[in-house]
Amino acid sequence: MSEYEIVETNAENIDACSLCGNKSANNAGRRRKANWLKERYAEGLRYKVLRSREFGDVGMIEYAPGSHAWRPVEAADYLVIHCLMVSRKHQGKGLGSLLLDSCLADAKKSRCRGVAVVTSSDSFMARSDLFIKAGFVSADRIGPYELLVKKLKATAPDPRFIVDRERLCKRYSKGLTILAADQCTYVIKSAERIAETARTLGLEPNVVRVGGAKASRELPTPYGVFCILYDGKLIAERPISATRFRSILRTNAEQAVRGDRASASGPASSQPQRPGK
């Protein structure tokens, strides 16, 4: 592995790194990225670069402490990973195994509970199998969300999804509305894609931007960054194409015109019988 580093990235020298793959200086998504992660270090956020002496940047792996962690789990004293990726041309080398190592070693180092993750059948998240091949476990499940631990500490309690599914929904009950965190380069992109989509359909979005790890917990979906409400009701929870938003509204308004034929049809009425003689 000597043709790879890890480098550890602070506020000082990130400006300089790629971030989840992304290189351009002018995409407002790695700008907005770049930022939050400035403000996320004195949280205890760490976020690790694997670098190559040949290409350059190609993988990262990002974790916080369970008490600042943006995914809604309950992980008291453990290390909670966001995201771990490696670029395709150099995936099969061992080169995930090796940036999730790094984390480990930092939970054993900070004598943590353990380490764990939020993982999918999804896209946009990591998949289970790196983590199951290195000891990881299923500690809770919610749909195609499944959150994986491994234990420094054998007796110590299991992490858990804390996923709320009416507090935002009631919130929000009016309209359409975006919450989206700086966290993800792509998140941003999708947000303001789905706006402009919303628009062009005649809908003005309220864009909510997702400024804590407290309201990243808070949102209505495992995926914990990013979701869209329509009158009360999550229509998606993770980010979705501009084809797939309108496909949603389509299906939900479909469903609503049903709706109201049903409740104007009502039951079949009937006569009161006239009591026999």
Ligand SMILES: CC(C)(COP(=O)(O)OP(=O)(O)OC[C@H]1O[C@@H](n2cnc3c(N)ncnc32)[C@H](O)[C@@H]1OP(=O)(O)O)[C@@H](O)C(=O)NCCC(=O)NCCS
Contents of the next structure:
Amino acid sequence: MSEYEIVETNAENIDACSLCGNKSANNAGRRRKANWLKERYAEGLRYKVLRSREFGDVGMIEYAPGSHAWRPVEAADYLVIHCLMVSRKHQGKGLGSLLLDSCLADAKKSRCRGVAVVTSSDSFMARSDLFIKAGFVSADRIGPYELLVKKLKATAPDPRFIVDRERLCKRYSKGLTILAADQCTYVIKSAERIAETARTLGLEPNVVRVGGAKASRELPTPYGVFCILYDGKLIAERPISATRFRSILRTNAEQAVRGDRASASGPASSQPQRPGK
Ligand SMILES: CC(C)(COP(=O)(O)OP(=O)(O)OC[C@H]1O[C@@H](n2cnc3c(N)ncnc32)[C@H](O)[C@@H]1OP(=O)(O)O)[C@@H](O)C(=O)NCCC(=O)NCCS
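In place of the form predicted on its own, output the structure of the form predicted in complex with the ligand.
Next comes the full complex, this chain leading.
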């Protein structure tokens, strides 16, 4: 038997698995992710754990059919990878490729159009490198987010992002809104930390739990499972620290003061912002 095996998870065995490197049954993010997964298996979502005989669970891949993907992409009949991760100590031995190959094999077996994945040069997502090596090509891009595809049917239409940022930001035009889904164990913790920090600054956040794949495709960010908006402006599209959050609010407030001064001395600025406290 090889040192590593890929374990298919399901509602029965998921509670015993490490989720995205998190093994603690007391961790709220992990608990919510496990419950989230139990509701997703029936939609065709796959969560595979990479298990080492010596070290236990050391990696994972998660993917879903395009119609149930928690990413704002149009990718009908594709499999969409949400996450791919191998813990640092085990990287560089071909294990990431092994997990990716198992997803590609599923795509072939289910005769779908291919596999798509959102990558990012920023943190909290895999970069494009491993996928490019495996023959993926770029299909779309928004800022640091790149949508890659490996087609199994050459004539299939390309997947694409469906992020209408301007329209979607308008939905959250007043105050602080944190949108977060249980898809990511880290997102949950980050949302709680930002909400607590906001309260210490006198801001009561509107914390919205993103409850389904359709709702996640209505987020104004390609990440699809987390973002923070302040007075209709997207201020973070991935989990951030409390320090970074405070600094963004401070910069926002300074910009608003500068905007007010400019509008008092010159032509009216287009839309002055409410300063953060
Ligand atoms: C991407 C990743 C799974 C690759 O795992 P791995 O076991 O090292 O993969 P392999 O050994 O099969 O291939 C190594 C290749 O992966 C690529 N790679 C390295 N880091 C990468 C990253 N962060 N993202 C994408 N590809 C990466 C490189 O091309 C590397 O080849 P090189 O060593 O010659 O440069 C692993 O680097 C990882 O988990 N990175 C973090 C990903 C992440 O942030 N996920 C979000 C949490 S869901």
